[in-house]
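Only one chain is shown below, in structure tokens, and it's the form predicted on its own.
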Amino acid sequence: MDIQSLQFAKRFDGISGSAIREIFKLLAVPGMISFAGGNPAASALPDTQVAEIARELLLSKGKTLLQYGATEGYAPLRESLVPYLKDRFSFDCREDEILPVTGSTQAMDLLCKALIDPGDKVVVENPTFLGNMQAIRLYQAQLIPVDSDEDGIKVDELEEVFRREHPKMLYVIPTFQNPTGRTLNLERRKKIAQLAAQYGVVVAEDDPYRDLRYAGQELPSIKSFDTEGWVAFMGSFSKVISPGLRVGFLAANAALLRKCTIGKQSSDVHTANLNQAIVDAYLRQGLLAPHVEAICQSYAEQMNKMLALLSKCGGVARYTRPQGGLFIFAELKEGMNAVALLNKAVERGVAYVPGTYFYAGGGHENTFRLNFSMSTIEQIDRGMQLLNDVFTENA
């Protein structure tokens, strides 16, 4: 039989894989200036670090490290972790209500495993995240998209469609959000939390981008106006210490965690040992808060560079202005389209991805996100003037 007559799973209808991951196919002409990507600087990856104390786990530990792991994860670091979700996040939580993960996407993936079921409602900020509707997509459930302003996801349509749909979970990004860059409002976030309780939804809390901070004050998270269980704290360490160590956690209530923990044994069996004990030596070396102040020197400088280019760019109606994070999400005059003018923009040498991606009904095709952590001050100045010729000349 031809292998064309093949049937996939149903699954898998309409899900075309990551427009990110396509646009990175068209970078690998020399000299490409990507804004497209979400990737940390690679000045911001501590190698030396890392291999110093990786070298010295594996000496002291390597035993251990190199066999087999639970599924629960490497305890040292679920043990550090309570201090550190404390500090930064603002929560209490047990050893036993943290399950260490395989990247924050993975939580994601446990979390839709352990609740989603065919024709279930998950609510979404418009826009959000690809990569994680995609997640949820997955898993067959029916997005429903909330819009949000400068404050994030408007609370009273919110509670609107928790009302009208009964959704079983809401996705959201409180912190400096992808694509958007914009900041959920305290009030808001305990509006959330108080949602979540009354109408029985799944909170997904997503929060990655925290600790990339270059203006205004600190927020406490969701998850610790969580009086009753309902928000599930989602983290990472790839844009803090490393992506390739794809470490990130999963806090909830004990029994979700049991059943994500119950999932996670067919996915991975469980996250890397040596991985997981690196960050947990980063942790507890103190090595992380200095890490973190350095790279948002930086950062802040190539975001604040990247907004005065944009304030002049022709075309450009409007951009969103975040006070920390990797991106910035702008939108075209009426009647351009970010879409069409990508290809026109990679022929002159730089990239973007086009908003429309990040909207859960598609549309919003005048809309595009940028990203400032991979480039520098000089290839931000180029790139945002071969933008401007490219908008220009199509405005």
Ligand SMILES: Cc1ncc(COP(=O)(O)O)c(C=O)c1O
Contents of the next structure:
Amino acid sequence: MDIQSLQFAKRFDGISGSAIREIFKLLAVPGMISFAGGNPAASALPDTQVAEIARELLLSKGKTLLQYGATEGYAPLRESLVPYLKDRFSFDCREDEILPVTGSTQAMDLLCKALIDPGDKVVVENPTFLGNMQAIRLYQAQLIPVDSDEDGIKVDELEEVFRREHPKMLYVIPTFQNPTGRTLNLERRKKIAQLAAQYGVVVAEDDPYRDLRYAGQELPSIKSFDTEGWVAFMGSFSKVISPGLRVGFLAANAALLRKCTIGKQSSDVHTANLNQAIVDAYLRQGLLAPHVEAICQSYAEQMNKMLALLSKCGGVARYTRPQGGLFIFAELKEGMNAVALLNKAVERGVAYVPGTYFYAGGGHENTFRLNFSMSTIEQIDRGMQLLNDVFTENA
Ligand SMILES: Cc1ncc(COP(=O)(O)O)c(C=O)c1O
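One more: the block was the form predicted on its own; return the form predicted in complex with the ligand.
Complete assembly follows, chain above in first position.
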């Protein structure tokens, strides 16, 4: 039989995953200035510290770490995460309410595996992180987008949707959101926790950028206002230690976490022991806080430089002014098309991600996302000049 006749599972219907991948191929061109990715800067990856930790761990506990481990996670890491969550995210939880996972991407996948049947409704911010929208779509859920403004997802609309649509889950990124960079305000955090319990909706709270704050006051997590266990919290060390280690965690009600743990058994058995132990040592040795402080200093300069240049950039109608994170979201003047202009930008040597891909229902072709962490100040200067040229010529 011809392999062309191979029938893929229906869950892949309508899922191509190609749009952004195509953009990333363009970035391989030498000299390209990329505002498209969302990676930490190479200088923000603590390779020497991790090498020392890994050597020490392998010499002292190598036989255990190189063996299979428990799906529930590396026990010392779960222990370290209890005070970490209290300190950084303001909520109490027990060790058996924490599951280390293979990047927080896996937390989203496991939550969907545990909760979503085909046709179930999942509310997402409009726009939101493409990767997790994809995960939700692969479980054949119906996405219901709810708009956001400067203070995050609009909770009045959210309540209306909860009442009318009876969704199973809400996916929300409260701090320095991807792609907008916006932060959900305190009042809305409290309201979301209350609405989740009132309407019986699981909140998947995804907060990987929290520690990358360059201005303003920290806010407690939505989970800190959760009294009945409706909020499942997804955290990650990708943006503050290393995305390549693939260590994140899910903190949730024990019954929900148990289902996720069973789901994880058939995904990857467990997250790599050595990588969990490296993150655990990083936390125990108190290395995270000074590292975050150092990287925030340079990210703040990069963001402020990009914001200053955006204010003078031709064709740009408005843009967000984040207090942290890795992204700025901008809107071109009415009638301009960021998808069509990407090719012209790339020809000049600069790339971004068109905003349309982050909207569950598409549209908004005049929007685009900029990342500043992967570019030096000089590259930001040059790249924004090139964008200014392209947008001004096509305004
Ligand atoms: C909002 C958001 N959630 C989750 C992730 C994925 O994180 P991880 O590397 O922990 O899987 C990203 C990565 O870009 C992200 O932007």
